[in-house]
Structures are given as structure tokens and as C-alpha cells.
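Presented as C-alpha cells, the chain that follows is alone, the form predicted alone.
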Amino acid sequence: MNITLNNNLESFDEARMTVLDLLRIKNFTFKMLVVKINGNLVRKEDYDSTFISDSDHVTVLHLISGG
């Protein structure tokens, strides 16, 4: 599968996988991410059932919050 992930390409060897998959593989490890799949965003109670199609753009972003 091959896909966009922020801006740069990826490829990997799962036919298949969700959104929980990706972030488990690539080690996004942060408690508050916001993640969006082709522009629209996938709440977090739905990774784990949230599909990443070939060709999918996706955008991970990390919330910090400071002063």
C-alpha cells in the first residue's frame, strides 16, 4: 500500500490497515493527536476501525500545548 502520510510518500507491505495500525508502526506515540484521512477527521474512539485505503492522504499532527 502506498499512501501520503504529512506530506511524504509511504509505502508499506499490509494490504489493509487502520488507523491504529499506522500510528503503531510509524511510533506516534503522543496521548493527543489529531489525525484526518483525505481532509476529514477521524475521531479517536473510531481508529481502530477506520480503514486507510491505498492512495489516502494522511495527516498525523501532535497537540502541544504550552505558554
Contents of the next structure:
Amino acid sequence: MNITLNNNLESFDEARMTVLDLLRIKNFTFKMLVVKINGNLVRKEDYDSTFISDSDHVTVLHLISGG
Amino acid sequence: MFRKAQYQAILEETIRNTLKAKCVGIAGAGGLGSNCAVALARIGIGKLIIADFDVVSVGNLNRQYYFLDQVGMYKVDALKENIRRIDPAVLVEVHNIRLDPDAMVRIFVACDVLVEAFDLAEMKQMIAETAAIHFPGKPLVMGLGMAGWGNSNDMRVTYQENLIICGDGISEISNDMPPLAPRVGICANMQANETINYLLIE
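So that was the form predicted alone. Now I'd like the form predicted together with its partner chain, please.
And the full complex, kicking off with our chain again.
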């Protein structure tokens, strides 16, 4: 499937994948994340049950301390 | 030359009049929040709503817009005073509070733009989540990655839906990477710059 991930078009071999799959495939191991699919927030407890569909716009924001 | 000066004066007046009608929320009054607030005040933003729970400490003075004689004051009170000294016409509403999602929604509901100016990643996560649920149409201008020094060209802005993210995205505060005035100031002023860019175009 093809999705827009953080403003970039990306292709994946998977026909179906959850948010957790995406994080594993991309090796996003960060502790503090905010994930949105088409603008809708996906909570951490829903990462393994929320599926990403072809042409979705996915935002994975990696939060780090400082300010 | 006269014409150019005249044009410039009219433009500045137009900018000032536009910003005068706008309200910006600032969540946190540390390195990002205090510097961003002052930049917005200097160009005549109408109203600032600022929330923080902390007091000014000596260690803050390496980057935050406070003065030695303000050590011990609540940051929101000190910042309000500093803005008043720059431009008393700027309305400053302060909330001396440790923000949680409910307070965030209540305090910042009327803002045209919300600036995320926390130091902790956990708080940045909370405001991004809260804004995604409660303020989907409101720009949230975040500061992510400004620790250390040098690498000025790595400081950039990315746009994702309602999020406007300022910083290099990777430089986290640590023992080797302290937050210092120049780079924190770059980030805070990028946040102020993106805020008025949105307000002037809108």
C-alpha cells in the first residue's frame, strides 16, 4: 500500500498493517509519540488494533524534551 | 526615499492593526514561551494568554526572558511585568497553573493560535493529543529540538495538518546538550514568526 507518512509518499509491501506494524517496520522505537491518521488521534493503547489503509495520511510525531 | 518610508509606515501600521485583533495562547513560560511572548508583544499582538506553574530560578537566566531581580517570582507574573514594560497596550492574561488537558481546553479555547512551549516531552505529547481532539482547526506551533549550540541551519519548520513544528526535531536536552539562549531563542522566535505568518495570511 501507499501512504503519506509525515508528508512523504511511502510504499509498503503489506496489504494490511496496524499502527504498531508501521512503527516496527519504520523502526520508530521512540518513547514519546503522537500518531494521527487523517488528522484523527490514535491512542497508544489502540496502536495494535488500528489499521492503516491505502492512501491514508499518517503523522508520527516524535516528542523530545527541551524548551 | 520619502515614498519608501511612507509605504513602510503604512505596512507596519497594517500589520499592527491586524495583530491587535488577535489572541495567542502560550503553554509554558520557560525558554520558548518567554521569548516567543516577548517577540509577539514587540510587534503589537492584541492579547496573550500565558500559563505556567513555575518560579524564576537563577538557572533559567541563561535562556529565559527574565532578570536577576525576578528570581523567586512566578514566571507568569514576571513575564507579564516584562511585557508591560515593553508595551502596556498588550493584554496579558496569565494562569499560574500546571496544565492538564481540561485546563488546556478551558484556558486556550478562544486563542487564534496556540504555542506549545513546554520543556518536557510528556507535556508536549499531552498538548499535541489534546489539541488533536479539542482544537482540530487551531494551529499548534510546537518547539521540537533546540538543545545545544551550532547547527543553525538544522533549525527548520515542518507543517503537518494543524501542526507547525519548529526546531531540528532531534536535539534533545541532556547533560551533554544543555538548552542555551541562542538556539532556544532561534526556536522561540521561529514559533513567533510562524504564528504571525498564520495570523497575517488568515
